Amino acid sequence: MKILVTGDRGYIGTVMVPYLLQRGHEVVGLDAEYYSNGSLFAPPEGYIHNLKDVRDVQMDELVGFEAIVHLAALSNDPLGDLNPELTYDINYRATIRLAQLAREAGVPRFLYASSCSLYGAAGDNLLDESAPMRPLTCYAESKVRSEDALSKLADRDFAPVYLRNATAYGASPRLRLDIVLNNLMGWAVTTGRVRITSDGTPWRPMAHVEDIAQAFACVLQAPLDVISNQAFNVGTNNQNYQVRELASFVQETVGHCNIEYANQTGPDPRNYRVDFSKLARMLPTFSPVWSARTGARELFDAYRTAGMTTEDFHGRRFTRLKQLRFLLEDRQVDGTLRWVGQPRLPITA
């Protein structure tokens, strides 16, 4: 299958692409390359990669593709604080424009990387795909809006699918340290402490980045009438963890380190447990292999192999918001996050 992967140079994309290539797919990538300075190890090769803003894709560039895996986005809640309107522009408007062009170009499958964060503050009850959406951030709100608009484009020839990923973790060429397990391990490796920014009680559904790639691959192979206009929570029921549990996995992996609570005043308002039964039921070939405990060991080994330093951990290499602020302040991108002149890749200055 010929597949366009937007955001192919991101945290999930650099794991997704080799996963799809290994399964015989023809992959073409597209990415704005904001994070080229943040490689923990070499990004994948052996496929066509285009440096391009997803907002600038034209219809003729989509002709001939059998599927689009749409990962490109401003990728987490803190980025919404940078400029909420930019989050909506890139995460919502560009998504719908891309889908409309894909539909006109005859692309039958459109896999949208949504997020379980759209469930927001939901407490202890398990949430399936029919649960109310209570987005707490503009990032989560952009996912809600996109799913709603994409559903209106669905017809017998165009099958959008909404993969609501659990919170990702695990090693990736384009590592992120601004997601919970990766962050907790970064604290432990570079400071000898595991620092929790809440009281540790909030629930987080978790999924390893390779298992997320596997879920997308299963959807790509599924019959259109099974997956068209369907939402799937991506993860497993046994990986709903409280943050303090994740910290304990880091502690047992690293050894001599203390768990510290930076804010004892109360829990993070983002608190939700998710039911992943639909994915397992409708796509029985999905067989995840990771847990947060084994993921913690993988991260520990990867960080040590790469020689991660305190400067790496606190700097901009692996933290999306810090990197974008640098690009703005250095005037490498303008206020709309478009490159000013030719991008300097990798961005090391």
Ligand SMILES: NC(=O)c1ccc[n+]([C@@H]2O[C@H](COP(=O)([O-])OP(=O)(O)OC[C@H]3O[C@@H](n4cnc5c(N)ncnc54)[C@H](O)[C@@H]3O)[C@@H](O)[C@H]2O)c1
Second form
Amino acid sequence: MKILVTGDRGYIGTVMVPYLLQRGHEVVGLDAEYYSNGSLFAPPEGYIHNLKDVRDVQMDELVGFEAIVHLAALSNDPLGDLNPELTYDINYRATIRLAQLAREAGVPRFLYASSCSLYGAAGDNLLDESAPMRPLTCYAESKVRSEDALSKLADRDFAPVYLRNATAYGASPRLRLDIVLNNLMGWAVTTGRVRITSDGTPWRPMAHVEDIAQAFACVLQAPLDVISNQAFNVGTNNQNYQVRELASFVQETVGHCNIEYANQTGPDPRNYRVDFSKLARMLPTFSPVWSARTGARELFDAYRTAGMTTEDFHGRRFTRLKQLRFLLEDRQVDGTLRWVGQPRLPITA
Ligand SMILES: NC(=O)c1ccc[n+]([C@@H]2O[C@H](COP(=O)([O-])OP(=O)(O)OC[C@H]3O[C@@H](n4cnc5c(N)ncnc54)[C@H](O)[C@@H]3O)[C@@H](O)[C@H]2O)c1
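For comparison with the form predicted alone, would you give the structure of this protein in the form predicted together with the ligand?
The next block holds the full complex; its first chain is the one shown before.
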């Protein structure tokens, strides 16, 4: 299948692309490359990837694709702090524009990277896809609005699918340290302590980045009538964890490190447990292989191999908000996050 992957140079994209290539798909990537200065290890090569803003895509560039995997976004909750309008512009308006163009261009499948964070603060109840959406941030709100608008475009020839990903973890060339397990392991490796900002009790549904890639691959292969205009929680029922449990996996992997609780309520008081049964039931070929415990081991090995430093951990290399702030302050991008002149990318990226 010929697939356009937007956001192919990000955390999930750099794992998704080789996963799809290995399964015989033809992949073309499209990314603004905001984070190409920071690689934990070499990002994938051997496919066409275009430096382009998703807001600037033209219809003729989409003709001939059999699917779009739409990952490009400002990708975590605190990024909305930068400027909520930017989050709506890139995550919502550009998504709908891309989907409209895809529909006109005759692309039948549109896999949208949504997020379980749209369920918000829901307590201990298990949430399936019919649960109320209670977005707490403009990031989560942008996912709700996008799903809603995409559903209005669905018809016999255009099948949007909403993959509500659990919080990802695991090694990736374009690591993110702003997501919980990756962050806890970063603390442990660089300081010998695991620092939890909350009291450790909030629930988080978790999924390994490679299992997320596998779920997308299953949706690409599924009959259109099974997936069209459907939402799927992406993860597994045995991976709803409390943050303190994730910290204990880090502690048992690293050994000799203390867990510290800051007991703060941050800007994102998410707390929710998610029911992933629909994905398992409707796409029975999906067979996830990771757990947070095996993921912690993988992260530990990857950080040590890469020689992660305290500066890496606290700096902008692997933290999305810090990198975007730097690009803005350094005037490499303008206030709308468009590059001013040629982006300064590493030659190998
Ligand atoms: N990582 C998670 O835990 C998680 C969980 C749920 C949903 N998601 C969703 O999955 C998708 C990918 O997330 P990720 O963790 O890989 O994030 P990421 O920030 O690592 O990657 C996003 C990529 O999109 C690109 N991008 C951003 N704005 C763009 C624009 N205007 N034009 C072109 N490219 C642009 C960035 O350069 C980056 O490479 C996002 O839509 C995110 O909301 C991620």
